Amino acid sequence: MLHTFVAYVEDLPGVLTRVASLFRRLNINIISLTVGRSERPGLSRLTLVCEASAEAGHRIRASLYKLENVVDVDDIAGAPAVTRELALIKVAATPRNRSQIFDLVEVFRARIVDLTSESLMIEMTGVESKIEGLIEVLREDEGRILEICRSGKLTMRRGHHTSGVLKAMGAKTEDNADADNEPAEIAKERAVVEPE
């Protein structure tokens, strides 16, 4: 089962090392990892995809909560969400096959972002299967693909807002607005760490 964890982490050195070490200790392979600035000052948004059982998913989420510098964690596996990935693909292009590549890019709703006499660069944003489809077609002509650079998956829940987002929208929230989404073991840990 694929799990997608979205975590808000403090923007400090060593945080990614702690996250990677946790997955190494649990002997779980990270399929995709994307980190960038978030809507919260001083916090980065980390999106991590891994394959694990449902039971292991709860254990991973609880373990992520325990890590220093991790502020919030959400496992959105199976939840309605929008997922996108970015790919830059550099392909060999000559005056003879350039128009064919332009037509292919148009079909896949990608775009050309760089063009030289020997190559061109395609930028494509979409779901993983769509990007894989373009790469597969480009690979039919051996030697056409020169380089591929892909981001990890970026995922956001549909219609679900954390207390931080609701506060930014001006909605009234309680400090424990996300408590219903926490597994019981995490709620207990928070009660011990943050007594009322």
The other form holds:
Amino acid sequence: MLHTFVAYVEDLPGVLTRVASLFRRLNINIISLTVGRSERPGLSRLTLVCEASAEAGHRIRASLYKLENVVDVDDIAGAPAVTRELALIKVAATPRNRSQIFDLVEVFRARIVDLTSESLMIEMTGVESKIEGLIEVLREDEGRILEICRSGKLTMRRGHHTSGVLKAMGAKTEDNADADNEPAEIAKERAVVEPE
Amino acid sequence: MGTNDIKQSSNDHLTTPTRLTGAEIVWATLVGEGVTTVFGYPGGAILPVYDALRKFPIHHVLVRHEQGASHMADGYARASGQVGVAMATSGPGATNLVTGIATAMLDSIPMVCITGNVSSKVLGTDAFQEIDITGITLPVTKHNFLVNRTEDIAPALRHAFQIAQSGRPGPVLVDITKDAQQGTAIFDFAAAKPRAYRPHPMLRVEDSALAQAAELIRNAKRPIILAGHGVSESGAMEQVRTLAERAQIPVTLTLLGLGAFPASHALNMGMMGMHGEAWVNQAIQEADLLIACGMRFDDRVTGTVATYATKAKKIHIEVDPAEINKNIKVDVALVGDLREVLEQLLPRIAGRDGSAWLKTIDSSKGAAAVRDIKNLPDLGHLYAAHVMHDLWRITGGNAIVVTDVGQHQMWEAQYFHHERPRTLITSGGLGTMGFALPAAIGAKFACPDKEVWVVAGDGGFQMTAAELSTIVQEKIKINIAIINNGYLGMVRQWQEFFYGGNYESTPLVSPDFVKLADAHGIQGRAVSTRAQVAGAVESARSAPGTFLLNFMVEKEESVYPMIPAGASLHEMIRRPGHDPLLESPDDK
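Switching forms now, from the form predicted alone to the form predicted together with the partner chain, please provide the structure.
To see the whole picture, the full complex is given below, headed by that same chain.
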């Protein structure tokens, strides 16, 4: 099954190697890994997606915690969460056939972020399937796609202070709503906001 | 502060911040951490540190190969429970440490290795003797540090000591660039203190789990305690004993657990696993409850996991959350320090009548005991088992025995009965040949008043035999027993059992070990009959200096019983009833 781990790690040289090395040692392929600054000074936040057996989740989380530079690890598992990916896609387009792309971009709620006489660049944010959808359509014209750059997945648990990460940090708990016990109407409302 | 003043008032700078060179900071920090002995080998990139040594009250043991340094630090740690410290230069010095670091990692031994590296300005340029040792040791250390600023040395070293000893212990490497050693900084020992220790966030000893464990123990008909290395690491000997005695539960030990529960105790069944007692493995297969204390269900203990103790519920008490359900799925996990967990569990444990189960186990011993090699008549053959038995008998089991890896290691485990923790020092997880001699030197420095014996095979001994010179230079006394069968014996045994007796590359030519010892100025004696064993052991013990005994044992003897790798615990290979070795013409 797919596992998604969100971890806070110290922003120091070599930390990513330590994380990656753990998966290498377990012979688990990392499908997606994104790292960036977080809301906590000196700590980077990473989202890591990998394919492993259902039971492996516990051991991976426990092993990540054994790394000295890892501060928090959240195993998203099946919990309600928002996952997004960013893609930059450069396509061949001349002034004559651009409008067709503009329409596509409109349908997929993507954006054009660069335009030259031979090509244009599409920026698209969304769930993996949407990005795959756009790429698939663009591929219908052979040779149109010049470059694809995808960020990998970013994941955040839904709800205010619901994440195990923040709980582990002893963040304010009075307004903690356990994601699993989320009131039905709020869950419904979110479902509307986030049509996945 | 003048250089000579530091030694005389070596503790002043531990309380008063002082400007020191990075090299001095290394030693000052070690002194502050309570280190008295460092095992190492100098070289270009660590020379500033060696240059500063004379100012500090630390004894440096010059090894003959850096692998010896890491094994000595390891042996020191295993014998004392304190952090062992090894030191080496960059490049080959650092890479030579690696086998010893991996050995310590696999057996959870607290150790700090300090290596020099080239100056930070040329890091990554393939400078002379530059190697990425933090990269190389990343998977075999608990953590490592690359330090390239003088002011970071003390915090990194102090942090390394904290990591090495906390939670599940392990080795830590600190790599220090030459310019960081040469620079100066204000040394403030107190301020260099690491952040408060963060226990693993997944430690869990829930009340409900304790209750469930107690319930399982109360209702069990055929319970067994599996005691591992964690018992001595956690100092839980009393607690395990109380649990066993109160609930009348028999105890079996892993190789690294030997000594954590007295061998002479009525509830001690002996060692489990590949070369464990047949009745122990049989009992594990019959058990309805296993209480695993500080052990990790290693494959040498379980055989094939699919058929391991299928009738038993399992309680796992373990300090490392990553070990839970790793090899064997358990029913109750109590994740925390073994001693603390048992202290919480014991009030819930009531007296129990275990006599029926104990009787069943006892009655299953019969056949195995008859086959025991010790009961074979003396027909002129010298078996390693006899040597181990005599060694145990004559030393009263009080010596620290440091073994190498192979057949002799298993015979030691079977025939030398350990009553106390830290009296058997052996490489269990990595199975590192060449471990015994250097680790014994380390153990002797940790326990100078204890009798220390090396038990090694002719193969493994040659891997690190150069450390005989270290013994002589340091003027220490240890006793060395070489179990010499002219083969890489354990490999030969596998070839006999599983490769049709094709003894490829296992016959081994060795030097005359007694003459080799003599060349070092070490006394020695060869022993080839059973009758000579006791006298030889006594001579070694009473000799003022190190003494080497070369036991010329049966060449093609095997370790029995044995569970073939990947087989089930109950599928043991037993000693043949008619030993072909006893039926050779010269027996008649």
